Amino acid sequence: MHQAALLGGMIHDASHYGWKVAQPPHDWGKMAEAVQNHVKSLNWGHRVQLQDRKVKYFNFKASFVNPHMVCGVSKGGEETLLSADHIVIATGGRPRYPTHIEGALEYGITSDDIFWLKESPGKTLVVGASYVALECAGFLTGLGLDTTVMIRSVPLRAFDQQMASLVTEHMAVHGTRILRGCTPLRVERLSDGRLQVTWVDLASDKKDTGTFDTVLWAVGRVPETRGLNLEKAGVRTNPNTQKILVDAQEATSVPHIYAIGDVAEGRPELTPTAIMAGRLLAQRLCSRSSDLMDYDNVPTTVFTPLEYGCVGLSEEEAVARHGEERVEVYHAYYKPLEFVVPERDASQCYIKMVCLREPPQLVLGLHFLGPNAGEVTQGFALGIKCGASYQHVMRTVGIHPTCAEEVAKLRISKRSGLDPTVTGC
């Protein structure tokens, strides 16, 4: 659906390149389809996969019986008790719905429920401040529909602050309305159907109200662990997350029971981290390999409709682990080669680089707005995984022109007051 949005623009911009292209209306139901068909796709493919490895697989919700069994019960009711030396829990997270909301339940969406709607959702509001819900409200503008993000404190909070003003910033700019510092008190259902959405201004307790067509929840998720019965076998969770207190092996309070992904206390809610958890544990298992999940300098993408990408350290946590004296970030507003002929605005298009001041300036974090955002990340993140300094990214030959050779170009730092707009090559 990102993609979908993106390739709207890029045929906005078609014209200034010489291709004469009218801007066609966007067909919701053939995307979803498409949307939907891919996911099917993927769920067959692994299903294939498990057959193909002689692995057993079991359609049910399972629960604890006691630490060694658990009992499955298919959608039938049928049961089935199985038992092992190990159990692995990675059963993740589901949207969460503000139920003290009064018709939050009964009237609204999540982030889940969007990919399966037949038709277009009209008129949005997006509740939340996560990456989930700015995601949802970029690519619904993208697409053309009339979209609020409605947000209770400061977006992107796990994220370096600087960065998400300017996600935010940048759709704002592009069409998103944002409405900051409010809440909503009860969404009700209209007679032609509309949702109307009650609301309060934290800031001056002004109550005001909108008319939608859908209202989508963004705001967190749960882990799937209250139909579990841990109780039965000793696992332990945080009273306040519900999540499952484990080690760095994994492990849970019982030893055998290991518990990987969103469901567990303290790990970056991404699939891949969640993937190569899962694979290590596997392989430790296996007395293949000691190696444990190392959850330092995870990289990951914002996919706004400027996209923001990031690895290691925000500014404001290496300076808090450091001291501001001995951080040094280096930083530039630069202007991607495919904005210059469709004279797009990249006001937004920033890159800074957190390092420690010290020589050779270990290079602490990376972030980056810009198109593409997923992919400049995903190769210095090998880098900086590898204990990548500054001297090391300066003495890196940029590819021209690309925007990721402009990380490579990083020369003027924050505490140098200098200019930072990119002005030639």
Given for the second form:
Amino acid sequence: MHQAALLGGMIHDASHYGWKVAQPPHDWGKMAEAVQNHVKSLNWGHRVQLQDRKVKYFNFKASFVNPHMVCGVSKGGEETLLSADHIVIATGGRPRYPTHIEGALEYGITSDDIFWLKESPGKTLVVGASYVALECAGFLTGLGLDTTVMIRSVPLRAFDQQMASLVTEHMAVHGTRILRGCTPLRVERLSDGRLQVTWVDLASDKKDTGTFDTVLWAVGRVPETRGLNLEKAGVRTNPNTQKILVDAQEATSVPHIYAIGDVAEGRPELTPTAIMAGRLLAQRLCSRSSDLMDYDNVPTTVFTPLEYGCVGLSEEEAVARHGEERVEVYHAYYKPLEFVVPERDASQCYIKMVCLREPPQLVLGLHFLGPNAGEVTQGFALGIKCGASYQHVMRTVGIHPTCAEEVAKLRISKRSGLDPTVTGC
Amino acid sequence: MGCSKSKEARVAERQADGKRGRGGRRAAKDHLFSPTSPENSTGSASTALTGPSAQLQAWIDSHSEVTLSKSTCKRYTEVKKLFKSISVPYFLLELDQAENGRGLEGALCELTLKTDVPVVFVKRRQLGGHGPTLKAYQEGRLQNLLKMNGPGDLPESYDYDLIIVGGGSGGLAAAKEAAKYDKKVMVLDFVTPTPLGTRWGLGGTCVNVGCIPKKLMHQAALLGQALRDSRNYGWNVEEIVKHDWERMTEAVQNHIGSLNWGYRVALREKKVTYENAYGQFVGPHRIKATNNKGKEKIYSAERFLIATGERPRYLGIPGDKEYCISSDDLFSLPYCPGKTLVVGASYVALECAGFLAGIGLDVTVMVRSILLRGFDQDMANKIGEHMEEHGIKFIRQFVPIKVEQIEAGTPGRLRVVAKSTDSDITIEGEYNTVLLAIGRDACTREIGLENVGVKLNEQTGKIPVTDEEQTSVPYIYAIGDVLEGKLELTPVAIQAGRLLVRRLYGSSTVKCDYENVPTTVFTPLEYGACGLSEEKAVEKFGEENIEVYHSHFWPLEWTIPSRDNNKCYAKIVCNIKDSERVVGFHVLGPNAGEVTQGFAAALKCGLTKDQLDGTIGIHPVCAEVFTTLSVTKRSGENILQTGCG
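Taking the form predicted alone as the starting point, write out the structure of the form predicted in complex with the partner chain.
The complete assembly is shown below, putting the previous chain first.
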């Protein structure tokens, strides 16, 4: 859906590049159908793959009976008992509903619903400041919908905050309405079927209301651990987060029970980490591998309208760990070549590399805001894994003309106070 | 008669001290009353000279005073005495002692229409023989002539610290860097118009007729694909969208114009002198700058940097220069090229063919032998296949032998006759435009290198340099596409120029590293590469010592429009004997350049397959495929992509 939104932007660009095209309306239903068909084909593909590899698949809801046995309940309510030497919990998380808010559950939806809506959500209020919130708000705006994001405190907590504010600034400039420092109080259904949301501005304590077609909660996710009867197996969780406590081997408090992915405490909630953790665990269990999952320097990308890719430490975290005096930050505002013809605004296209100040200036973190951020970040993540220093990156010849080459040309340090705007070629 | 008797220096005369030159065999020598430059006194008179007239002209052009005579001539000793007495650096040539003296004598005859010697030239003007010279001295005219153009031609100080010939990416980068060290810098840039008269502003190939317009037109073509895709994503775009060449070209040219301007401003701000003039070496430390009105000026500098780049090659067949265009013309073509024949298989050829087809034109590519010579051939062939599947026609193993105009116009109609490379079969075709992209030639043959002795590879016209970008003449350096055996890439030229200047004027010792330089070909399916091709790796390490991991992948964005499955391809080449270190990285897919850059940095850090496997992917992007490569080419296992991870 992010891609659908990007394509909307490309249609706009296309006319500047000589294509005789006017901005057409967007058909939500058609997009949703295409996306859902693809997802279904992936579902099918996974089932086929499991079958090919002789993995038994049960469409059951499972819970523990004892440390070696789980009970599976089918759709029809039939129960099946299954036992195993090793058990891996990988139940993930589900969006959280702010149940203390009146009308939240009855009238709101979450990201679990939005991709499956057959009709356009219309004017939408997205509540939350997580990447889910910003991504959804971003593509809804891109598809031409009137979209508002309500953020209680800071966007993208745990991400680099300078980058986070550039992300939201870009969204605001491109038509997403952002309500900061506000929290919803209640959601009511009006007689015309629309939803009236009442919220409070936390600073002024002033109340305000707005009418929306859809309210999307993106206020966090809860691990799917409650229905598992973990206590029957003796698997311990963090009472605050409900996540399962694991060690470096991904083992829970019960040695033969493991947990990977979003249910595990302290793990990044990212698909590829879950995949790799699962794969490595299987290799340790089934063959003689002893390779452990390395959770450091995990790259990730936020698919907001202007994509944000990062790996390693945020500037705040680097300063916290090493002290401001020992950290050097190189940065640049740049303009993607493709932006010049359609005269797109590139005010938020920004790159930051956080390094140790002492030579050879080991790279601690890389933050990239711009088109194709994921593609750009992946290789550098590898570089950081290989112990890249600032010097290594500077000695890498750029690929011209790309956005990624700007990373290899970061020459201005924040400390110098010089203007980091890239000019010319 | 006091003439030189030296075996090695057939023509040589000393200034007062009479010290023998250290140079080896030389045909001529400078005489400096005050040798301010070591390069001068050790002799840099050309060793690779062309014809005698050119040689003669070069001497006349590059010295304030030139006397041509014969060792047996009595009158010339008086002339010599005169110049000695007024302490003027003078240049003396004894025709009867010189190598090729006879040829020179003939050339002199042609030039002066006289047969008498001596002949004296001052400041490139023929003063005449013995009599007129003495007379000019007595009347003070000689002294005035010598004062022209400042304090004499080989002054105690040079006009500039550094003169850069060529204002492209490399030259400008070097100029700006040198300005940081408070050096007096001049850039000479002049665009010789194409046979069709196209010319452009400051900035060189990349900005004007290379990377920048190419990438923008490639982007236009990608947007055409985006328009088709967008229908599948719910955007109700019309079935057929027409493209307006003029609008695109105007937008592209506007951007280029702003860049040209930006460069001029940047040079001015940095106090670099810029002259829109053609630079030609005329003698040691001296260059002649000719502007578009034919006005000539001579400048001297302590050091020179050659950064003249390359220009497209023509076929040398009837009709090529009259009717064909090159990439130098295409990006500013005032009309849509229509049905186009692209001749060549270089990346320029394939990129142009790709975007022309992408904006809806009928495009044919005529290829003599293989695609993308020098690139990984497995990748090159996949690019070709993809282009063919997307409607670009390929005529293989044919070369054009004649181009005729059927009808003039914008575009007109051309008939191309081509001959098979392995038989006598000829074919004919009709096109609106013929674009030649058969290669590029270094602009080194008409910049007076013979006058200063910079060695060229005579076959390729390229300049061999040391690993510090120094030519055979110590005070002359070269960077960019004119270099022999180096990469023809903008960022490489920039890097080389910048590092060179830091070595010259800063205290740096860092050399440009030409290894593991990443690059991207912006064909419809982009190709990014870094390190060795599979062929090169096999050649270097042996087939048994390399392991190739590969996979197809299907960009998530392409699944919805359901196009081009199993076209994108990722490949790494590893050296088994060196812990499976990655020696080659190749990717075919969208945003290949963006993908490749970071991996290039990782290759610099000695990336191994193990580290690749240990890196977490970013989901869902194309680049993540490299973190999950498990199938070796040797195994022959299936690499067709089915689902997610």
